[in-house]
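Only one chain comes next, encoded as structure tokens, the form predicted on its own.
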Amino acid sequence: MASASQRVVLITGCSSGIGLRIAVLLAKDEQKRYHVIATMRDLKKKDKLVQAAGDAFGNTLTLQALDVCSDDSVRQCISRVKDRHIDILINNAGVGLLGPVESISLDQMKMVFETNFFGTVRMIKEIMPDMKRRRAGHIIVMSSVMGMQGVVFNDVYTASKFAIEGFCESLAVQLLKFNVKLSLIEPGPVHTEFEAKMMEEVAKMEFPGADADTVRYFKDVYMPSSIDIFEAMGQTPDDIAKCTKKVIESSNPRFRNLTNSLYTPIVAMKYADETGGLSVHTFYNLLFNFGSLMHITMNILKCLTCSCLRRRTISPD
């Protein structure tokens, strides 16, 4: 049970990766300012979290089962919290989907939206009324740079993140009237077990329904380029956790929070041309014309990201 001086933080998707690291970082806060309710769909996957939390588990960190895709599960989880009082909601649970769109079924697409979009909306709808009544609270949504800039062969995942960004951008205006803050965290590539496993599995798939050229472009052009991007620009879950903690502790948190300064030029390019042609053709050339020069391109992006651009991001340091 949280003490009167502690802020209650509920985090979804804590079995691994970013959610796990945020939960542990806040639970181990030296000043013990937070009581963390870490949630996951399957409590059988709790071992990594429990081990990482150490002495914080059972003290400043407690664990609950929660499936963001289930109305009943969400209601039951929130009802177990004393007085339903949650100061900070961190929506982290999410799933990825990668590959040629022709080979992806509508059911698979719906599953991504059910978790990434409706799962987040379900959590906000359950918790937001209490925050509005108290005229206090902070809702944080783990989005992605793909919620701002489309990425080839990530069509459905990108669409789910665009959807949640639009939802939050609209909702944030209303919440200001109730003194409730809403912040988006927008990482680029992040090195997690989830990402590594997905990339490994995708490389072995056949992609029925997609033409041979598209499959070849995906496997022989996109996948190697994606690996280059992860190696040159990837952050760790700890980086994202530190960025998130900075947003929580800010007296005036920003709505959008890019975590990776290397992505600032890419996002800026989209807004520099209202027709969209600049970003579309630049990404086309990066993918299909540069080929083996991708590493050089990544180094150029590093050089382009000067100190003034870095101020637009939330640095983990």
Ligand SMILES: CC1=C(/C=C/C(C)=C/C=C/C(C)=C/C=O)C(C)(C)CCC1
Second form
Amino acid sequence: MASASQRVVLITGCSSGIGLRIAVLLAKDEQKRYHVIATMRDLKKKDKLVQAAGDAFGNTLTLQALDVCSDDSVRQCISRVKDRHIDILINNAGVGLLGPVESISLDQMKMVFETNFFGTVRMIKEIMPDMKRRRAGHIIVMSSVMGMQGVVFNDVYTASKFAIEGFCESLAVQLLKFNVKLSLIEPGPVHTEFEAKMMEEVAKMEFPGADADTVRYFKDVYMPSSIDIFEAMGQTPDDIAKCTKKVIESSNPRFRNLTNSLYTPIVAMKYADETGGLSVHTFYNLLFNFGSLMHITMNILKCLTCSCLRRRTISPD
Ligand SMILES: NC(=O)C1=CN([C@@H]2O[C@H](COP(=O)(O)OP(=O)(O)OC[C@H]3O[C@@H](n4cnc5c(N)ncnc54)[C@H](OP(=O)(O)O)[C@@H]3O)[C@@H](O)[C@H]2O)C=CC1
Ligand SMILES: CC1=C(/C=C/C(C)=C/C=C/C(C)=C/C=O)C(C)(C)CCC1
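Switching from the form predicted on its own: structure of the form predicted in complex with the named molecule?
Complete assembly follows, chain above in first position.
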């Protein structure tokens, strides 16, 4: 059980990746400032977390079942929390979806929104009223750079992250009146099971309904560039955990927190040209005209992201 001085942190999607690393980092805090309620939808997947938590398991870290897509599961989980008191809610659970829109069924698209958008909204609706009443609390949402900038062949995933960003941008204003903070964490590519799950999905894909040219652009142009980008820009889940810890420990946390400075110029293009032409044409050129030069492009991005741009992001160190 949490001591009176500890902040209670509830995290969704802790069976792997970023959620697992945030849970472990906070539970192993040297000053034991946090009591972490790590949640996952399938407790059979707990071994990796339990092993990584070591001595913290059963002390500063406890485990509960929670499926963000189920009203009952969310209600049951929160009702088990002492006085329903949660200081920090970290909405991390999420799923990806990649490929030509023609090959993806509406049911598959809805599942992505059920998890990434409605799952997060369900959690916020359950926990926010108590935070508002106490005039205290911090809600963290694991968004993505794709919550700000669309990426070809990630249409539906991007849309789900744009949706949650719009929701949070609106809600943050109201919450400020109640002294409840809301922060988005916006990572670029991160090496987690997310990446492996996508590769596995793509290997199995048969692309029903997509024409041969589109399938070729996806498999032979987008996929190799995307793999290069993961290699050149990829962060570790530990990096994202450290960034998240910095955000919750900040006395004046920012609303938006990009974790990867290599993305700053990409996001800047969007604000530099409100017609959208600069972003669309630059992405087109990067992919279809300079795709084979992706390594050089990455080095140019690294030069562009000199220290002045880097200051705009949250760094893990
Ligand atoms: N990896 C990346 O490149 C990036 C990831 N992100 C975001 O980070 C977050 C974490 O992803 P990451 O760690 O990379 O990926 P992982 O696939 O490693 O982790 C995703 C977690 O979400 C859980 N989850 C999925 N659906 C539900 C559900 N209905 N209820 C509860 N938990 C669920 C998964 O559980 P289960 O094991 O049961 O499936 C898993 O624990 C996501 O929101 C993702 O969009 C953002 C930017 C980049
Ligand atoms: C930047 C960029 C590309 C790819 C970006 C990717 C692959 C980003 C992945 C982000 C993830 C995985 C976010 C998760 O939320 C392209 C389209 C190859 C073209 C050139 C510029």
